[in-house]
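Encoded as structure tokens, the following chain is the form predicted on its own, with no partner shown.
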Amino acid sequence: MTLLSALGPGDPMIRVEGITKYYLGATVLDGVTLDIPSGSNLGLMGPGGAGKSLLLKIIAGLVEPDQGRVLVDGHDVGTLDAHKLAQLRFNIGMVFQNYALFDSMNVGENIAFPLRQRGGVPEEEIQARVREQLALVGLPGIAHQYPRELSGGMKKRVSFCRAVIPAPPLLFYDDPTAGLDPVTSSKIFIHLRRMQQDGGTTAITISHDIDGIKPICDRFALLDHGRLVFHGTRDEIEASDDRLVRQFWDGFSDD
């Protein structure tokens, strides 16, 4: 399967159709349906426990839904065999909440892993790209260190570098700036926007930093208790009179 093979600008790279997921008899995702055009960056918002991370894992083929389906580049993720599913995941860069770094590898080896797995990239170029990514997130000179030597914020940035270094056509960020200071968070968001503009990537960004994702996302979705409350463009979310939407977008509470 080759991603971006036959899609034009504005065509849905990702189509989510009626996704429902149950856990222990409770409905965690409830009939979620949305389209994500090729080359767009969707800002996925919602309170804790709304199902945001779960939806991202379902789109990536890491979790199977109980109902509904996900299509990526027109391919039904639920019908892919093991080989094609591996191809799909190979085309996705993902920043996980729990970092998912390899403890036995140092920082440089962790970041370089996707390039070495892909093959065909000279070692000198790999090392140069690792250094470039670390400098962009404010961590120059730590390639020799191991995950156990890093703080949580540093691990988050290393995980981010590993996700973006192969410049994949799909990028999924699960709260990429959680626990980071404002200056570092700003660097991350600027880097995300530059990648989208330069590479035409299709991205989904989960974040509780609404002010941070406003400049980098062109579409937004809001989940609440597993239901899709809003999905649309910046103009549409700014014009919405839904109270929950306004709470998240404008940053106020009922208290």
Ligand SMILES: Nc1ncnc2c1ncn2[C@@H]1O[C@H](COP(=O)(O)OP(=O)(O)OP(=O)(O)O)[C@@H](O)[C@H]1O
The other form holds:
Amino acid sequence: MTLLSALGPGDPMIRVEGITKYYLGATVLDGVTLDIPSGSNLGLMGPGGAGKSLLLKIIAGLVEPDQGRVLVDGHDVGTLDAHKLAQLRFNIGMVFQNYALFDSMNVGENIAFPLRQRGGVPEEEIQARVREQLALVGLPGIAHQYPRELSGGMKKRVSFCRAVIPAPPLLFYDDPTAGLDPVTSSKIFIHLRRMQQDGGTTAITISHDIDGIKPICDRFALLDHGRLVFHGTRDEIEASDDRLVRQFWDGFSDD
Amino acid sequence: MISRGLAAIGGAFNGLAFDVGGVVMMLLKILRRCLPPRADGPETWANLYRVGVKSFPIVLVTAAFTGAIMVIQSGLYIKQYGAEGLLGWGAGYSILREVGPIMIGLMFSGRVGANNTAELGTMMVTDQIDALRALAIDPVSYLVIPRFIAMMIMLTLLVVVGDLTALVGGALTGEVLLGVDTRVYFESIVTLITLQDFLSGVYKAVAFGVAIAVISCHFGLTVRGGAVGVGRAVNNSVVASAIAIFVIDYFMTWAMQ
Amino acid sequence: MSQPAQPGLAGRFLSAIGEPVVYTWREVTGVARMAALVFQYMLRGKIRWDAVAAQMYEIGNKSIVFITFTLGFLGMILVFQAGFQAEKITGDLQLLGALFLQILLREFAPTITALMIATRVGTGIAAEIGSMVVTEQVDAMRMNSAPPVEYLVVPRFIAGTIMMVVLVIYAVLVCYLAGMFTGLYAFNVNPHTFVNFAFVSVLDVAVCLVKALAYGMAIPLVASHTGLRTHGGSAGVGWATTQSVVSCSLSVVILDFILSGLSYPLLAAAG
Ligand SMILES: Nc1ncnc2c1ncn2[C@@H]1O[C@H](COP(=O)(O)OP(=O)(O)OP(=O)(O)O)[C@@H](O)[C@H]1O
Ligand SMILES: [Mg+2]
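Can I get the form predicted in complex with the ligand as well, since the one above is the form predicted on its own?
To see the whole picture, the full complex is given below, headed by that same chain.
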């Protein structure tokens, strides 16, 4: 069903090489290069408009970069044919910043969509897993409602359920806790860490909630105006003396 | 089941009444602000320019093809009866009186009317109209009147220019496809087409321009609900404009014989 | 990135002409590629019939009132016009109905119906798909290996093609009846005289159906293509919707010209 891994020994699960992107003459991503080892969770931080969401979409193969390439599981995303790209994407779950729920489907159908697309899961099991996921994020019994009837935070959680329900080995979260209250937000983060520990998933987590991602990520990257300002492990970020890194990591502004 | 059907019909009529009433109200609002005429000068010029630039190329292409098609269709009868001298008149009469204004009006509605609804609608959903009100600027005077004037004048001009383009497109088709000499074609136009034929098309253009302007502004300024709402409003606006064009055309054809 | 130098007047003039040409070329090749993709999916049997049914309702049923209204008025207008024109030359109204039916089939019923559908359905499809693009729903589909062309375009293409043919047949009826009543009340032409199939051949019916088929395939393709190219928030959806009416209407007019031109020698030889 899914694409065979093309990783050599010691290769990172995701390799981003010199990604550059222009929009209307402006450089919105400027030579971004980083590796994400298998089983690690990268926390991607940066001010609004830095290019975080765009980088994630490029890694997912949704947007074509102007320069550079992305290897996911050893495959060059830009050169895979449509069929292989589709198979690769069965390995990826993605939470979009703006939910991206299907208006024409109710919550249950939205969450079941990835399972139905992959096929081979009996209908009763699909229903059971949808119920289980919704209960996990604190939204039991809303399966029959439509996205337009939900609040922003509820949509975010439904979007989270849809991304994780097939238990994919790769997970991309674009601000998974934006607009959530602190209690729900920490529930999501705990759930996220559990999947990481139990399933050994590789993940990228974009978030403005630095304290939220500190305990769940083991690598961090900071993007500013399309440039990668910092990229490294927890120890490295704690030792960094870059001013912007310190502002983000310590959560205060010194000017 | 039945009650649901009735509710749907009721809802549809409710919506229809809202829109018909809204369009009439919009027209009244515009007329009241036109007596005495006062419009924001620069804004009106800017709109005239934008409407013209946007619509001229597409309308002229449409007009040329329309002329060609009408000549092909008339040509079938003309050949049958061997009356080649009537080709210019046969095609020209329908182009000037009916098909020209209708096709140009529909294209104008698709290009300019739809764009206008989308623009005003986007301003609505991003609260820009409320921002104008907060600055004590009347959105109808500031946004609607200049568009109204621009659309009315430009559609009239377009029909005049488009008529000519259609006749030329027809002449070319007649020469190439039907082998009717261009001189014969234009002779029959000059001798048989009356000023009245041409003018009745122009009067229709003025009326279509008013209708498209009022309808597209009404649907633009009543948008609700984000990007989806804007799309829906544009859809409704072009549908209503098409209906208005045919209804107005019928009554004017009937009145101007 | 350095900004390109500001072009001079000649350059601006050239770009004003070149831009629409380039745009049109990209649009045409894009639509052709999408059409090829649609046929591939259909040949592989990847058709979601429930979505097709929903689209048939959306495109067909919801257009009935609109088509009745516009084509009804068109019938009255055309007979009015033809009647006055005939009174002026021959004064003979005997053939009014027969000639009206002929030109209705060859030209007005398919083309005006298609223009109306371009207006209603062309904007609808572009707006719907466009707002799915700007709200990232299309991206979410692609991430779940649900190709947007298979999911969104194929059902609209099939439904649009079928419904266009049905609506054109319906439009012929409506328009003809409206014309008949106009003939009776405005010119005193008896319906028995008006209903006259003498001038209608199989060829006329074929021209009508071929045109309907061509428009029915073109409109959903052009509108979907425009919708999928939407970018940039709610302003982008407005852009897509307007662009769609124009592109769809223009395709109808150009296809009409091509098909009328191609059928002319046939009809002329037969008639
Ligand atoms: N389709 C597009 N067209 C034009 N510009 C774009 C497009 N997509 C992104 N951009 C630009 O790229 C830049 C990065 O956008 P991006 O959405 O990645 O920011 P972000 O880091 O995710 O910000 P936030 O934290 O607010 O979500 C922005 O300046 C944006 O204007
Ligand atoms: Mg973002």
